[in-house]
Amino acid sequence: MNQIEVDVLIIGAGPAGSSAAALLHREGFKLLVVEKQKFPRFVIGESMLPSSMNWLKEAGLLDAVEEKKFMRKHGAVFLRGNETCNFDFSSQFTEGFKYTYQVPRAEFDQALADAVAARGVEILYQHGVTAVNFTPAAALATVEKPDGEKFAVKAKFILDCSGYGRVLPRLLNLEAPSNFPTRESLFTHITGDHRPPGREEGKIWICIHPQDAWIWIIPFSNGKTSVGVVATPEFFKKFPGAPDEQLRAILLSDPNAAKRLANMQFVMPAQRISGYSCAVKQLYGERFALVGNATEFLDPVFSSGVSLAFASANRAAKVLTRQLRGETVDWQVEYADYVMQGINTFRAYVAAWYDDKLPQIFFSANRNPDIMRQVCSVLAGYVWDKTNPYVAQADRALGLLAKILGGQSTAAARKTS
C-alpha cells in the first residue's frame, strides 16, 4: 500500500477543518485534508454567530466569507403566541462583532474549502479515513479513495474535523450517551417566506410552538429559507402523514410561523435528523485531537455549531503548532479545558431552554436591560468572557433570574386578580 508523509492530517473539510487548515499551513506545514462527501453538499447548521467572525478573520477566511454576499444576521427573535423577545447583537455585553452572516453551508463551506486550496493546502474529497494506529512516533491512517483503493497516510498528527461523522470517536471507541432526551429535527429549504423590512429581514426567529416544540426560520440571500422544527419523538406522531406533509402542519399549526410562511413552497424534500445529541469520552489522545463537532454536538437552539467549530479549531491549531515546533504542552488545560468551557456554557443555556427558565426570562416584562446585554452576548457566541456573569456562572445566574422574575410575575399577577 502506498504511503504518503505529512505533517498534519486534518479530517474533514467543513468549517473546522479548513479554519484549522488555514491556520497550520500559515506556519508552514505540511497538510492532507481528506472529505468524506463531494461538495458543495448540503448540511445544517445555517445560522452563525458573530464570535465566528473573530476566528474566520484571524484564519485569513473572513474576506471569502464577505465576498458571497450572504445575508446579514443582527440578531435573533424569539416568538411564543403574542410574546416577543428581539436580540440586537448590537446590545451586547462583550466587545466583538455585531453582526454576522446566515449561510446555505452548501456554499459557504464551498468557500472556505476552496480559499484554502488556493493556498496550496491539499483536499481529497470522497475520500474517507477507515483505520488508525498510534505509534510513540506517528500516526497512520488508511484512506480509502471513491474507487475503493487505499493509500496509507503517515503523519505526525491526526485533527478530527469530521463534523457528524465523527470518525475518530467511533474508530477509537471514544463515543459516550449525551445528557440531553433524544429530540428530532425535521426540516427544509422554502421560498415564499414573507420576511420582515429593513435591518429585520436577516434575523433568525426561533418560535416555540403551543404544543411544545421549537421552529427556526433562516432566510438567506438567494430568496430562499431554512425552515425546521425541533421536538421529541412523542410530538411527531401528532401530526401524520409524509414528511413533507408533517413540517407543513407543524409549521402552519403556530401561529406566529404561519402568519410568516403561509405562502412557502417546499424547495426540496423534508428532511430529518433523530437524536442529533452526542458527546465523547475525551477530547484528545496521543496523537490527535477532537475538534468541532466531532466533540460534543448539543442542539440546533442557540446555533452553536459552527461557532465551537470555529473556536475549537482556532485553539487546537495553536496548540498543535507550538507541540510540532518542539514545545511541550499541555492538551487538557490549554485546549480540553478551554473547549469545554465554551461546551459548558452552551450547555448551560440549552437546558435553561427546555426546562423553561430562558423563555421566562425572555418574555418576562420585568426584563432588566443590563442582563439581557450580558444573555446577548452569549447568544453572539461570546461564551469564553468570564468577566460576563452569565458565562462564568451561568447555570447559577440563569437559575437565579429565572426563580426572581418569575416571583415578580406571581407577585404582579396577584395584585391584578
Ligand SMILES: Cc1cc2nc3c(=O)[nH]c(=O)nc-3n(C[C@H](O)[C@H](O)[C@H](O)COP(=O)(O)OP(=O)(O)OC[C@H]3O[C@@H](n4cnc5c(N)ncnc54)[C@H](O)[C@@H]3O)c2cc1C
Second form
Amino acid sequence: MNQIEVDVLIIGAGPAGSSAAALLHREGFKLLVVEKQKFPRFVIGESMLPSSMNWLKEAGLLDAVEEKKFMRKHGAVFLRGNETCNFDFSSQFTEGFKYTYQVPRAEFDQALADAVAARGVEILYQHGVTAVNFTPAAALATVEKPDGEKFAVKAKFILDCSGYGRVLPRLLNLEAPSNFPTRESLFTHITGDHRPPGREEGKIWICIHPQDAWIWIIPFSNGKTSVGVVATPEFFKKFPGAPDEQLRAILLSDPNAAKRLANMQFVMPAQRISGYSCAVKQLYGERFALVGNATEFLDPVFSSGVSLAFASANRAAKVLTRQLRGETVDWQVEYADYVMQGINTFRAYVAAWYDDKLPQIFFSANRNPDIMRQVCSVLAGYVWDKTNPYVAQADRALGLLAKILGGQSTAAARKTS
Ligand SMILES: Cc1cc2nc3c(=O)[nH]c(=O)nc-3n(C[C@H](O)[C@H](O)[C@H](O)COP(=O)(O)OP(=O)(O)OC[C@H]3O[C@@H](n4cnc5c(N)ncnc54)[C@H](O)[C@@H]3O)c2cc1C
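Show the form predicted in complex with the named molecule, please, because up to now only the form predicted alone has appeared in this conversation.
Starting with the chain above, the whole complex follows.
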C-alpha cells in the first residue's frame, strides 16, 4: 500500500475540518484533508449563531462567507399559539458579533473548503478513512479512493472532524449514549414562504406545535426556506402517509407555521434523521482529538452545532500547534474541559426546553429585560462567558427563573379569576 506522510490528517471537510485546516495551515504544518463525499453536498444544520462569526474571522474565513451574501440573521423568534418571544442579537449581553447568517450548507461548506484549498491545503474528495492504527510514534490511517483502492496516511496527529460519520468514535469504540431520548427530525426546503419584512426576515422561527413537537423555519437569501419538525417517534405516528405528506400536514397543523407556509411548495423530497443525539467517552487520545459533531451532539433546537464545531476546531488547532512545536500541553484542561463547558451550557438549555422551563420563561408576561439579554447571549452562542450568570450557573439560574416566573403567572391567574 502506498503511504503519504503529513503532520496532521483531518477527517472531513465540514465547518470543523475546514476551519481547523485554515488555522493549522497558517502555522505552516503539512496537512491532508480527506472528505468522503463529493462537494457540494447537502447536510442539515443551516442556522448559525453570532459566535460563529468570531471563529470564522480568526480562521481568516469570514470574507469567503460574507461574499456569498447569505441571509443575515439578527435573532430568533419563539412562537407558541398566540404567544411570541422575539430575541434580537443586538441586545445580547456578551461583546462580539451581533448577527450571523442562515446558510444552505452545500454552498457554505463548499465556500469554506474552497477558501482553504485556495491557500494550498490538499483536500481529497470522495476519499474515506476506513481504518486507523495508533503507535507510540505515529497515527496511521487507511484511506479508500473512489475506485476502491486504498493507501496509508502516516500522521503525527489526526483530527476527527467527520461529523455524523463519527469515524474515530466508531473505530476506537468511544461511543457513549446520549442523555437525551431518541427524537427524530423530518425536513425539507420550500419556496412560497410568506416572510416578515425588514430586519425580521432573516430571523429563525421556532414554533412550538400544539402536540409536543417544534418546528424550525430558516429563510435563505436564494428565495428558499428550510423547514423541519423535531419530535419523538410517537408524535410522527399521528400523521400518516409518505414523508412529504406527513411533513406538510404537521407544518400546516401549527397555527404560526401555517400562517407563513400556506402557499409553500417543496423543492426537495422530505428527509428524515433520527437518533442523532450522541456522546463520547473521551474527546482526545495520544495522537488524536475529536472535533465538532464527532464529539457530542445534543439537539438542534438552539442551532448550536456549527458554532460548537468552529469553537472546538479553533481550540484543537491551537493546542495541537503548541504540541507539534514541542511544548507540553494538557488536552484535558486546554481542550476537553473547554469544549465541555460549551456543550454543557447548551445541555442545560436543551434540557430546560424539553422540560418546559424555557418555554415558561420565554412566554412569561413578566420577563426581565436584563435577564433576557443574558439568555439572548447564550442563544447567540456566547457560552464561554462566565460573567453571564445564565452561562456560569445555567441549570440553577434557569430553574430558579422558571420557578419565579411560573409562580408569578399562577398568582396573576388567581387574581383575574
Ligand atoms: C435535524 C438537525 C438540525 C440541525 N440544525 C442545525 C442548525 O440549524 N444550526 C447548527 O449550527 N447546527 C445544526 N445541526 C447540527 C449540524 O448539522 C452539525 O453540528 C454540524 O454539521 C457539525 O459540523 P462538523 O463539521 O462537525 O460535521 P459535518 O458538517 O457533518 O461534516 C463532516 C464531514 O465529514 C465527512 N466524513 C464522514 N465520514 C468520513 C470518513 N470516513 N472519511 C472522510 N470524511 C468523512 C462527511 O462527508 C462530512 O462532509 C442540526 C442537526 C440536526 C440533526
